[in-house]
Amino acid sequence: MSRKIKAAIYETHGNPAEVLRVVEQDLLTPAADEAVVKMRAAPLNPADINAIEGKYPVKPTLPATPGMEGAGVVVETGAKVTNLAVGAQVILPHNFGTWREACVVRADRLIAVPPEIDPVQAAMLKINPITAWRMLHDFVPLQRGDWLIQNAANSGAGRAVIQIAKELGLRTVNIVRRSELVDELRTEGADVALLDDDNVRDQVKESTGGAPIRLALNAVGGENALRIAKTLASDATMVTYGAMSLQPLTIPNGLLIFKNLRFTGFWVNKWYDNATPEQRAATFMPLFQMAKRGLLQTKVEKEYRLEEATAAVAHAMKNRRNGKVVFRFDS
């Protein structure tokens, strides 16, 4: 392949539509333990936007190429690479910088993906589905038929929770802030979908028959999260993994004293840092199987070419989107 590639870079933090640009770079020759991956697809995630703005906790050395997840095909391998063959579809390492046509990366950091999975879907398996899977397994021991509740249910992670919970036999209460999403999520498998308001507690109780809810997933914060916390059973856990409202979560003392609720957080970056290769593989395996069967799908609103990076990031920053914005590279 050509040793020249195009890559998106930013040299200073700021408005992504203003500071991001696409440049031509040299593609390095792989070392003995490296592989060359030709990119197929890379999503534009909120964390990518935050990183360009300078608001993300992880600060890369500038100039930097954005892109925390993506998928591609191995087109060349170093002499000592034995775990991957040319032609294999792979997921790129976490926080690698995927908004580029091709890259050179250590082969043992790549995750092979079944070829049956569409590249665009493969590119989005590493953050939201992993987040959903780990939150459903790491905090409360849930059994088939148990209920959980979440806000931001229409987000990428929220929809992954619905899909994975359905496969695990769990039942979901899904809180949204736009009325048109209620029927949409029910169609997609939500057991209960409700519009967020001051009556949520009573509506949840009626919809679930008063069943105990021991797990809540919070990506909003503020009053929305407090209303959800009030639906929980004693000794339940709320896991916070986002803060879309930009408002803090304020907990009345009574919820701690009399209901013994537990409040904790989850950040997928930290999970990747701490997980062994075996733990990562064990988490990806069921997600791959679901994706192959069409049971785990991320909605895509629009695909862009890398050369359209400015328009793509502007689109990704819009509110009320109905799916992901994705870079799609030539096959």
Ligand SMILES: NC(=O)c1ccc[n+]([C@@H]2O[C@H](COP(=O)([O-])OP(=O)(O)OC[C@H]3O[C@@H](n4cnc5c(N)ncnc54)[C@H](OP(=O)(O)O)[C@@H]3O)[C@@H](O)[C@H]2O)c1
Contents of the next structure:
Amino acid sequence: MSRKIKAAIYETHGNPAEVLRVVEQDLLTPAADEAVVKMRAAPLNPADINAIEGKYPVKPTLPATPGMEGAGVVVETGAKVTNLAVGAQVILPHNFGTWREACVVRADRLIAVPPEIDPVQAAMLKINPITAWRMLHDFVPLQRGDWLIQNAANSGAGRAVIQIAKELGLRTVNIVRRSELVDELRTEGADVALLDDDNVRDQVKESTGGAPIRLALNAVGGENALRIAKTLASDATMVTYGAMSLQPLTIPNGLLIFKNLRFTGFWVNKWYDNATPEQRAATFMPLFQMAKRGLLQTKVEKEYRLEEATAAVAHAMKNRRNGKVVFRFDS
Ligand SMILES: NC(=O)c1ccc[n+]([C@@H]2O[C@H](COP(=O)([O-])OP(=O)(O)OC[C@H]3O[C@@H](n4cnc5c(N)ncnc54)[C@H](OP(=O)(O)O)[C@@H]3O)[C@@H](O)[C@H]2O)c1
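What would the structure be for the form predicted together with the named molecule, given that what you showed me was the form predicted on its own?
Every chain and every other molecule in the complex is listed next, the one we just looked at coming first.
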């Protein structure tokens, strides 16, 4: 392939639609333990936007190429690479900078993905489905038939929670802020879908027959998260993993003293830092199986070419989207 590639870069933090530009770069020759990956797809996630704005806890050296996840195909390998062959579909390492046509990566940092999985779907397995899977396993021991509740249920992460919970036999209460999503999520497998309002606690009780809810997943914060916390059973856990409202979660003392609720957080970056290769593989395996069977699907609103990076980031920053905004490199 050509040794010149296009890459999105930003040299200063700021409004992504203003600071992002697409430049031509030289593609390095791979070292013996490296592979060249031609990118096929990469999503624009909220964390990517926050990183360009300078609001994400991981600060890259500038200039930087954004993109925390993506999928591609191996097109060249160094002499000592044995774990992957040319033609393999792979997921890029965490925080790598995926918004570029091709990259040179240490081969042992790449994760091989079954070729049957559509590249756009493969590109979005690394953050939201892994987050959903870990949150459903690492905090509360849930049995088949148990309930959990979540907000921002129509988000990429929220829909992954619905799909994985279904596969695990768990039942989900899904809170959204737009009425048109209620029926849509029910059709897609949500056991209960409700519009967020002041009556949500009563509606949850009615919809679940008063069954105890021992896990809440919070991607919003503020009043919305508090309304969800109030639906929980004693000794339940709320896991906060996003803060889309940008509002802090203020917890009434009674929820701590009388209900003994536990409030904790999850960050997939930390999970990747701490997980062994075996633990990563064990988490990816069931997600690959689900994706192959069409049970794990991230909704896409629009695909863009890399040259359209400014329009793509502006689109990704819009609320009320009907799915992810994705770069498609091979279209
Ligand atoms: N901690 C971690 O490791 C981790 C991992 C994955 C994701 N996340 C976080 O999880 C969140 C969701 O990520 P995603 O990729 O799934 O997002 P996404 O697909 O882009 O969806 C964004 C969601 O946020 C909702 N939203 C936006 N502004 C809101 C507000 N002011 N109040 C309530 N809801 C609001 C949107 O609702 P509308 O559609 O109605 O606009 C939509 O449901 C993000 O904060 C992301 O950073 C964290």
